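A single chain comes next, written as C-alpha cells; it is the form predicted on its own.
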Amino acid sequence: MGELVLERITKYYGQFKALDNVSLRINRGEIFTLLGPSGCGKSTTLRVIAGLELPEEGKVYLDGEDITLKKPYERSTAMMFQNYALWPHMTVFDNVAYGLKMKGYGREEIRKRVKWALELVGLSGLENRFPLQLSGGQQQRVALARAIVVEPKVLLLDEPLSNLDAKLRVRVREEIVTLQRKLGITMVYVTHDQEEAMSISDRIAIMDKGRVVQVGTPKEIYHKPTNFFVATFMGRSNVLRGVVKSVSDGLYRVALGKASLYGMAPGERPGIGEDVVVVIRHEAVRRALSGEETNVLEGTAERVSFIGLALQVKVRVEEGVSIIGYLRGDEEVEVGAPIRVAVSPEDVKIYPFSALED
C-alpha cells in the first residue's frame, strides 16, 4: 500500500502562489523525488502531503482515500525534517518512541518496535544516549528510526542529508535506499542536489516556480529534457545562441556565427530563420576524429583543467562562441593550440529563444 495522488494542488502564502496546479501520481513502493531550485515549491508540496499545510484548491489521495483535510496524525504518513527535530532532553529511545506513545501503544509493544527500528538503522546499543552525544549521521538515523517506527504508508523526507558532509551524505543515502527496499515503503524525497536525486530515485519530478515541469526516470529526465529549464538545470551544459537555417526530417541546422551544428528540438519546434538557444552537455563534447566533418567545431583551446576522470577544455570557436567539453583524462591539450571537437546531433537540444526569458 501507499499509492499517493495529488490532484490540481494550488497553495498560496498571502499573494504568493507557492504551488500552481500541481498534479502527481506516486506509485506504491517507489522512491519519488521532488527536485528543483530553492523556492520552487518542493517542500511546500511535501508539507501538503503531510497535512502541515492545507491547499486552497485540489485534493490529496492516499490509496484512494481523500486525506486533504485530515490532521497530520490521522494520515498514514511520517515526515523526516531537514534539521531532524529531535528532542534534546530525551534519550534516543524516547525520541523514537514518542510517536508510538502519542498513538497509545502499550509499553511492551513500544519497546519491541523501538528495538526493531534502531536495529534497522544500525543504532542498537545507543538507546540511552541523548542527541547531543551523537554525531550528525547518528542523529539523522534517529530521526529516520522515529519516522519508520510508526510504520507509515508513505515516508516523507525533506532534504534529510543537507546537514551532513559530502562523504557521509553518500553513505547515508545508500543506507536510506537499502532500508526503503527492505521495507517496501513509498518514499517522497525532497532535494535540490541533482546527483542525490539521480542516484536514489525511481522517478523524479522537476519543479520550477510552483509547477511540475517534467516527470520521469533519472535517465529520461537527463537525456530527454522536455524544455530549456530542465535541460540546463540537470547537469552542466553549454548554452549557445543561434539561428535555424534549415530543417529536414526533424533535424535542424543551426548557425552559431560562422559555424553550424545539426540538432533536435525536443519541445516547441522553431521555424527557419528563428532565433534559438542550443543546449549541449559538457560530456557530449568530444575530440573530433581525423576526417570527421559533420557537427565539428574548430577553434583554440582557451582553458584546460584536469578534473580527474576528464580533461575539461574550453574551446573558443570564434568571437562570442565558446564551448566546454570533457575529453579523456589522459589526453594532452595545450592552451592556445588549435583543436577540433565534435558532438552528435541527438546531443544538441534546440529551444526557442524565448526560453531564455521564462
Contents of the next structure:
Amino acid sequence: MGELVLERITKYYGQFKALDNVSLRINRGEIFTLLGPSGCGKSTTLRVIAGLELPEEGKVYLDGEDITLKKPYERSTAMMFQNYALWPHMTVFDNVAYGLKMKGYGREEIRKRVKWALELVGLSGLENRFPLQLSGGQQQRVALARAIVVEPKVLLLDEPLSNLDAKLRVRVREEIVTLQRKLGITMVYVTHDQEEAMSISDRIAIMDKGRVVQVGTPKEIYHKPTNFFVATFMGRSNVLRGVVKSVSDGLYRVALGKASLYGMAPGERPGIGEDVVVVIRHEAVRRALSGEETNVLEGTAERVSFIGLALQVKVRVEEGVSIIGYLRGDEEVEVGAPIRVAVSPEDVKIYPFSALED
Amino acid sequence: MLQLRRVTYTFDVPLALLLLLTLSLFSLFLVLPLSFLILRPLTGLSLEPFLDMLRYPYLSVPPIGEWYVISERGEYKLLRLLGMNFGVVLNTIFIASAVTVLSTVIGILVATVMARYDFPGKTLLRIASIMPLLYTPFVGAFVLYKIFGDGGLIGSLMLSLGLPVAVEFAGIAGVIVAQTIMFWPIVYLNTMASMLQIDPTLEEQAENMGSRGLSLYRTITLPLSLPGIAAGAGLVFIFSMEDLAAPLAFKVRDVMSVRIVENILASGNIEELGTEVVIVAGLLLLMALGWFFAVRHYVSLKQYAMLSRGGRWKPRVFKPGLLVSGLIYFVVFPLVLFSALPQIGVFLYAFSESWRGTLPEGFTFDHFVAVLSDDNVVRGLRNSVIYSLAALVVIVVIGSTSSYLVSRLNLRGISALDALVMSPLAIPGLSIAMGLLVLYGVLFKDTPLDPYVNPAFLLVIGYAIRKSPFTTRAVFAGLQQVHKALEEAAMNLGASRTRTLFTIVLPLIGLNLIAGSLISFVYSMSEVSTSITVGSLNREQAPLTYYIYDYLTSGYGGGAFIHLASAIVALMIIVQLAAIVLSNYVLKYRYAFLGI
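Next up, the form predicted together with the partner chain. The previous block was the form predicted on its own.
Starting with the chain above, the whole complex follows.
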C-alpha cells in the first residue's frame, strides 16, 4: 500500500512553468523528501499528488492506479498543511473527526478513532478546545492527527515544522519519524531545510526550477552531488574557478591560478583546457600534515573565527583565490601567519563552468 | 481540451448547477432584456421613432430659454439661474457632465482633507459627509428645492445678511445643484478609500527625492488615487442620468429619466408604450456603458460595491497649516454640512405642521399617524417587505455562488462572471426596468410573466439583480480572509467542493453574508427605478417607493403631501441607519456602503 509514481509531470501557473517534466517513484513505507529552495516546485509537486493542482501533462499513479484526474476528495492522500489549516470554527475533536465523517463512519467508530489519533500525537484531553486556544506545537499535532486518522495510503507534509521554534522543531521531527515507522505509512515530506531532510529521510529528491535534479539517499546526495546546484545547495562549500590541466583515470588536475588541485567530476565530464568550477566543502579542508605534498595549498590566514567545536580559517592562497576550512578548535592560528591546508581528491568536485550561469 | 479537463476537474454537480442558475438569472433578466431593449426599436420597420430623436423635445438646437434672468424686486435684485433647454438627450448629458465635474472637484477636495489632515471637528465632518448617502427617495430633492429653488432659503438668507442680490436656482441649473449635493459623497468615499490604500512609503520615497506639497500631491497622491476617483465619477455620471427626484423637484420634464417614467406610467398596455422612449432607455444604457468603458482602464468594479477597509498601514496624517485650516473651516465644513441638509430636511418636513415660509412651523406626529393608517402605504410597505425578502433569497444564492467561484477558481473566463454579476451597479435601473418591460410585456403578453398583469415577479427579480452586488462583494471580502488551505484541507479529507462550501466556507463567512444581505435588503426596500415603473403597472402590487412618488406627483394626500412622503422616508432612513451601523459593526468596515 502506498507506492506512488509521478510520470513526466508538467505544471504551469499562467506562463510560469512550475514543474518541468518531473518523474518520481516513491516506494511504499518510505519517508521521501522533496528538498529545494523556495519556488523550486516542491510544494507544487505535493499539491499535484494531493489533487489540489491539475497538471497540464503527465500522470500520477497510486498503487498502480492512474489517479491523475481523480479529485482531491477521491484520493487516499492526506495532507498536512504548512499553516496547519485547522478550521477555527471547529473543536479539536471536530477537526480530527471531519475526514471520518466524510467517509461515513458511525458516531461510535469516529469517537474511537479520534481518541486513538489524539493519543498517538499526545493530545488526549484537549478534544473540546478550539484551535486558537492551542499553542503552535499543539496545533501542529492536531493537524497531524487529522491527517493520519483517515488512514491514508500516502501522508503528505508541506513544511510541517516551519512555524515551530528551533528546539521544538527537532523534537517534533523525531516524533513524526517514530509515528511513521509505527504506522508504516508512505510519507512525502516537503522542506527547504537540508538538515531536516538529511535527518529524517530514507530518500531525498533535490528540486531546482521545477525540475528534479537528483534523487538519492541522504548520504548519496551529500557525498556524490551529481551537479553543481546540489553540490552547493547541500552544506557550505568553497566555489572556485579553474582550468582543467590533465586527466587520468578519472582524476582531474585543475589549475586555480598558480596552484593546482586533483579532483573528480561526479557529473558531466569536462575536457582538457576547459573552464570549470571547483566545489570544496568547508569541512573537507584541513591543516596539511608536515611533509604532505599532494593537494596542498599554501597561503596566509586572512580571517580566523572561533565557532566552538572548530576554528574556521579563511586562507588566502593568491590574489582572487581564497579557501575556507576548519581546524580543530584548540589549535592556534594568527591572522597573517603562513598556513598550509590540504583536501582529499574525492572532496574536490569539478563541474562544467556553464553550471555557474544556470 | 485542457481547459475542458480543468473545468470538469474543478466543478462538482451541485456547484455546476448553482453556476448555471446564476448565469440563467443574469441572462434571462439582465442580458436578454437589455439586448432586446437595444434591438427592438431596430426591428420596427420604421425610421420615424429614430427621427423623433432629432426633433423637439428630444433635440432642441438652438436651445430654448435663458441661462439666467435678473429682475428688479424693489430694494434688491433677484438672480435666477435657469440653464437652457437643449432637448431631452443633450440636457441629460449636459446635466450629468456638469454634476460629475462638480462632484469630482468637491469629492477630491474633501477626501484629501479627510485622508491627510487631522483637525478638531474631523469626526463631525466624517459623519456629516456620509449622511448624504442615506437614501431619501424623492424627498431629499424636494428639500433641496425648498432651499435653492423659487423663494428658497438661500435667497432669504442672502437678503437677511443685507446683500443687495438674492440667488435662486430653477430648471436645469437647479437640477445640477441638487444632484451635485446628493452625489458628491460618492466621489469622496471612493477617493478616500483609494488614498488610504496608498502605501505611505510611496509618498515618503517621493519626499525623500525632494518632492513636496502640491507637487507631491499632483505627481504621486492624485495619480495613485485615480481608481477611486474614476470609480466615483463613473457612478455619479450614471446616477445623475437616471435620477428622477431632482428633475421632478425642479420641474424639469425634458430629461431622459422623466420621459421614460412618465411614458411608462401613462401606458395601460405594451402597445401604448412609445417606441421613442424605448429608444431613450436604450440610449441611456449605451451612454452609461460608453462612459464606463471610457474609464474602465482606471476602474475595477471591485471598488464599486463597497469601500475596502482603508488603512492596512498607518496612513500619513498631518496637522494643517494656516492656509489649509482656512480651507477646512471656511470651505469644506460649510460644504459638507450643507450636503446633509436633505436628510435633516426630511425630518423637519416629517415632524412639522407646515413649511411654507422660510422655516418649518409646529411639531407633530400626525404625518406618521396618517401615513401608517393609509391602506395604500401599508399595502405598499407589505409588498416591499415581501418582494425584498424574496429577492434576498435569490441574492444569497447568486451572491455566494458567484463570489465563491470568482475568488476560488483559477479558470479562464471567471473574470467575465465577475464583471457580469457586478455590472448592475453600472447599468441605469431605468434601462433594466424598460428592458424587462418590453421583453416580458411583448413576448409573454397576458401570461403570469406579463408585467402589465403581474409585475410582482419581475420586481422581485429586478431587486435581486440590481441589489445583489452588495452581497456579492461582502461575501467576496469575507472569502479573501479565509485561507484557501482551510478548504483544501477539507477536500483533502474527502469533502466535495459543495460539502466544503457548506461545512467550512459558509460557517466562516456567515457574518459577511448576513451583513451583505442586510444591505441588499435595505436597498431593495428603497429601490426606485423598477419600483415606480414596473411596480406601478398594477396598483395592488405596487411597492412602498411607488407611493412616495405618488404622494409627491399627484398631490395625493392633500397639501401635506411632502410632509407625508417625508414621514415615510424618515422611517426608511432610520432602518437604513440601523442596517448600516449593524453591518459596519459586523464587517468592521470603516465606511458605509455606497447608497444606490
